[in-house]
Amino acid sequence: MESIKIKLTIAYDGTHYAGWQTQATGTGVQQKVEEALRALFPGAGPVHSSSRTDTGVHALGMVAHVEIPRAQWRMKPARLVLAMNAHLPEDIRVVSASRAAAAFHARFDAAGKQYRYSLWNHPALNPLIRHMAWHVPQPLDFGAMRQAARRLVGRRDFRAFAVNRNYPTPCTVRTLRRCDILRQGPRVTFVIEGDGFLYRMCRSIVGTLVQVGKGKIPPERIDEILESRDRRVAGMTAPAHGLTLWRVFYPRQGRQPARLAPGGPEVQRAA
């Protein structure tokens, strides 16, 4: 059956989610993204996401692709913005929709990844973003955080900063070109920029900068963080509520990337 291929571009609150995919217990970001494609197109297929959040973990650029069959595409792009978040809850949205070339996957095309870390450094909560910030009551040291931080940037073999998981990851080497901390009075943003992730590697990332900030690690210890490839070695993992996947990057048009095989460096979670 001849299909279109539509992109879109999701923004959720995981709060209330056992992370994007669908699962066996618990609701999944992309099951309700599904249940509302098929009821405005019954033979629709699934959706397939550039990433696969952890549980109670945000975003605002979730990239994902569907295919519709022609036969029952009847509205412009604009048009199906509205009509899903017609029908989604109000704790997830349909930003935009576009065309997307036959051969787009919004996974394996992808060029690299944002992700924003919400931390709330002040002996009292703001309850306003309690469901989107980690409560850090205890001073910081800024500068030594962000020493550290800068030991992270470039190519480097980050199996210290991964989760173990129930399979082995082929490679854990990844080029992270950002790995910024922007502090506004009490509100601290960790941006982690890089061209994949492994699981937990984001948060695991924030955690250790914490305890740096805290004295528990010195900023140069970073390099023997890296260099052990031991994730006993590493700092804690940040908690799950106050990470975001802000942005996918894809290459410009008729630049497309060598498309990985599943279970290669692009296709790890990352939460």
Second form
Protein chains: 2
Amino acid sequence: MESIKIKLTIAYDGTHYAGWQTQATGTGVQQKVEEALRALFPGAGPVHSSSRTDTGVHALGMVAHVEIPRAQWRMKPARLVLAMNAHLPEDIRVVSASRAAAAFHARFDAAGKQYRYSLWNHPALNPLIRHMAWHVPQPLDFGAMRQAARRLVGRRDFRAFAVNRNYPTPCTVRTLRRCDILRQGPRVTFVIEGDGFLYRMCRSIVGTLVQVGKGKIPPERIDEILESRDRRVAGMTAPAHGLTLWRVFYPRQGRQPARLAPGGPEVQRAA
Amino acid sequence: MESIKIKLTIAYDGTHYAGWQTQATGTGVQQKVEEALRALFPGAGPVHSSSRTDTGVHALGMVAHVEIPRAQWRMKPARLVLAMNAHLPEDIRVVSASRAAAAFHARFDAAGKQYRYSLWNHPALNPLIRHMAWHVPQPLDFGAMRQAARRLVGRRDFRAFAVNRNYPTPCTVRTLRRCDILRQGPRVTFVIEGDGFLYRMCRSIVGTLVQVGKGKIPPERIDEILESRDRRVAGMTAPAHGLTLWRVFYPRQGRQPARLAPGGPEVQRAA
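Give me the form predicted together with another copy of the chain now, not the form predicted alone.
Next comes the full complex, and the chain you just saw is listed first.
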């Protein structure tokens, strides 16, 4: 059956979901997205996402693809956003939709991801963002935290920052492109960007940096922690509700053959 | 009975409250604050706030004062923040507490207030801020909106922007000090500051400016609307959940006699 491929960008408040995937403990966002799609296109395939998020983690730029039978397809992608949002609960929104190349794959084509982690550093938590920021009331040494963050940026073996799951992770080397700490009054935002992330890696990084900020881990020890490749050596895992999948990066044209002419970083990443 | 006066700064998510005051339709924030205070100081008086907020309106900088019998007072103000927050629901937080002069009055001494109104201008509402931003999916003409906003700034009769209530409002002249429209991607923030506000004045201003942005009201008509002194001539009232009481301004020392030495604007405002 001939089908067309649609790329969706999805935002959700993860508070009331068991994460992206449905689990024994609760409904996943994926299931709600698939239900909305099938209300419009009964023959829509499964929704493949760039990432899985944990229980309570949010997303503003989750990317997914889905195949829809060509015979059922009868609207412009912009119209699809409105139609899907009419079928979705208000804590899940399709932000944009576009036709994708037949070969596009939301997970395999992703060239990188940006996560943002929010923390509220004041004796009293801002009640308006209590579902999306970790409350850390103690004073933090931001100089030490930034020093530690710089030691994480680059191509590193992040095994010490990954929670072991039951599936094998053959390679734990990842390239962290950014680990910035932004402050706006009591609001602290960690901008963490890399070519890929191990299980709970972002939350382990944030938890460790906060322990650096509290003076419990000296910033120089980051190198030792990385070398140990042992999760027990790194700091705590920050709570899920502060984390948001912010953006997924793709080469401009999806997977494509290397260009013959010299190109910028966009092309190099795609090759 | 001798008492001491405490100034409280309070933040709350107004989603689940009938506003500041308890009403037939539901519990008010004030009641929760008084319950928390009386759990600590059985003889605490009523809590007097700078403002009343409507059902669903939020606050990050609500100011209130309360009298506590001196015989029951036995902690530092900083400790009071933690103690009260232990007794408050998580959608209400005491942000700071300090001793105030015996003559201080949260409402009568307020020299001005700043409100902020959040709007999300994109076809899909950001699910993370759905309880604190008005969703306006249509494109808006921000040039026209800013032109209209400028016409509102200054000393004006705002009767056309006030919803009539059953109590008499003898004077409807107020000074609007700021009416700025800030944009950060799809997030639009109206910063509205003045010496005082009439009932639903902020929401009427925002609703009118959005109708200007949609091309339904030309910016020049603001002058006519002001002159009409008729609520029916102005635009719609924006929904409550986008509005946050951001800050209440006080002269540095509360009510005080005019200083003899020349002073800056702070002193002039206090005089």
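Nothing here was measured: the structure is a model prediction, and the numbers come from that model. Residue numbers count along the first chain shown, from 1. The term rigid core refers to the maximal set of C-alpha atoms that superpose within 1.5 Å between the two forms.
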Quiz item: So, does Thr15 move by 2 Å or more at the CA between the two forms, with the core held fixed?
Solution: no
